[in-house]
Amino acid sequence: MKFELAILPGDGIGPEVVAETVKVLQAISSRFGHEFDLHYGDIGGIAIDRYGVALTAETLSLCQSCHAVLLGAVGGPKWDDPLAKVRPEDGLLGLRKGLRLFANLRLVKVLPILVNSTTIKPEVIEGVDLVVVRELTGGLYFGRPKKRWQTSRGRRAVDTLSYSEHEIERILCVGFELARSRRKKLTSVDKANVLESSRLWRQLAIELAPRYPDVELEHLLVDACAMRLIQRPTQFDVIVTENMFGDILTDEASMLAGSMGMLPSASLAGIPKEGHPIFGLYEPIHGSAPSRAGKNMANPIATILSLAMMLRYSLGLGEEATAVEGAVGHVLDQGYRTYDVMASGMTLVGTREMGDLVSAEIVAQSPLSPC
């Protein structure tokens, strides 16, 4: 089979774990016959210095004519100056809002052996396997208005947070789909205590549940599930919540994994359903680590892990996503290490190393099982 992909490599460290993300694609390729173009653009800081804004309409609509999107990180000190008009981030907002994605996943599973490579207790994290749904349109990201002025006083600031029936509702629907599929419990957190568009999304949980009747539904506040993440995440199964809380939620939960570039992600235009492909962008959750760019030392697990999503969700290629994650298990199995999750006895192996590792088992080994 034939696809087209959209490749973001950004800023940082970004396209160093994007190109031995493509070593792994190229890789599935090789083992399995599928043919992959790759169409490269420029998002983040690199866009700024080179077009003065952070994602061209060139490259939105080069996104817009593939089946998925793959992205590596955006952002730096250079671009940090909070009197800028124009920020890296504006690009993967304006790439969010151009291609109508509105899911993002995020993915947090405790292999066994890296039990110990966190710091926190094995027993509290043994299990762990969760998945956090992030509405992405809505809240204080997109509110308006949204403006910074002076007054007599002194400087003045606010951001919106607003929420429609419809973007509640769909991102619903989402963790309620995806609950159904694995262990049917979904945690819709909120601050229904104090926001008004909390107690709106806690009302409209309540009332979609009854569609579900498979589920169990609890709700929490995001202060209560900041601390209970840490005290007993292995209770979680699926998490849906707003944008901001999922964004704050999400970077909590990766040090239940050991560490961010661990952890990959999806955003979708869509509810994902087996064998139904939906259009989506997929990129680890760190962010561009600009102090270890250019040193081969970031681990691109949570790249390649993002590639997997890619070929479950966009591609509808469930064995060959099951390649990648049984890939990375097998070679972390093995004592392979990145910095990041590096422990007494492994070997420390850089980016690249790492790339070529996971490479070679996917053509090595057949069948694969998954992490």
Second form
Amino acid sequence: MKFELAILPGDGIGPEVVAETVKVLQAISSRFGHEFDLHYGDIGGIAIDRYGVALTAETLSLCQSCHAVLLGAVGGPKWDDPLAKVRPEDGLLGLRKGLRLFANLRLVKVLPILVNSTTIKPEVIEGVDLVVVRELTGGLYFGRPKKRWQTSRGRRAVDTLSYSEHEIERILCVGFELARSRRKKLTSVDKANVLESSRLWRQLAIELAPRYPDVELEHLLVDACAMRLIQRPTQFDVIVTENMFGDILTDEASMLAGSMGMLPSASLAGIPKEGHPIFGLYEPIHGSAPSRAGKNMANPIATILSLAMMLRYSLGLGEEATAVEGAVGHVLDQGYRTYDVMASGMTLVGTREMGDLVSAEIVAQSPLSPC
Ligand code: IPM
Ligand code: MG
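Having seen the form predicted alone, could you now give me the structure of the form predicted together with ligand IPM?
Then the entire complex follows, led off by the chain already shown.
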């Protein structure tokens, strides 16, 4: 099969982790015989430097013309002025909105061999395997009014948390569907004791539940969820929540897995179902880590695992996705670690070496390979 892919490396460590992921894609191509046409575009700070905007119309239409998008990371101190008219993050937000990627799936799976690389007790995180379904194109990030202005009593600013029934329902459905395909437990996270939008959210979750009788639905306030994630994270299967809550909770949840460098994400334009590939954008959940950029240090695994999600959800290549995940697991089993998950007795490798190891493993697994 032939696939068209948009590749947006972005800023900081983005280009490095994307380059390693492209190597892995080539390994998949040679093992399984697929053809991937790669179309590179600019996003974030690099686009601001080149064109004065974080997302050009060309990049957006490039993405629209492809089967899926792979993104590295955006941002860096160079573009961090709070008074700046354009910010690298605008590129990412514009892409999410412009491509209607309303469902963000963030997987947090603690690999047994990494239980000792976190600051949390191994017995608490052993067996953690959860997904956060974050609403991605609504809420505080996009609500209007959103502005800053001068008043006679000083400066003032406003952001708006607004959701329509349609927006809430479709993301809840993603949560229910995903829970149905996993351990059948859905935790809907809101702040219904304070926020009107959360009360609508909770009501819609209750109304939808009878359509999914096989899924156990629980409601949790976001502050309690933050606590429970650290206290008893194995209790969670699928968490579904609004944009801003999801942003915060997924950074917290990533610490369960030892490093943000391990966690992939998918941003989808529809409800993922077995056998029905849907358009999506795939990126690691970590940022551009400017202080690590250009040093061959960054962990490319989050991006490589994001590629696995792309193969599964947007290209309908489940076996290939499993091959990527298996190769990553095998390389970690052999003791190779980037600095962020390094532990005593392990072998420290750089970004490029990790990419090479995973790619070689994919080719080596091939039933046609001589070994
Ligand atoms: C994320 C990031 C983004 C977000 C930033 C870079 C705009 O933190 O993907 O979690 O807040 O959504
Ligand atoms: Mg974030």
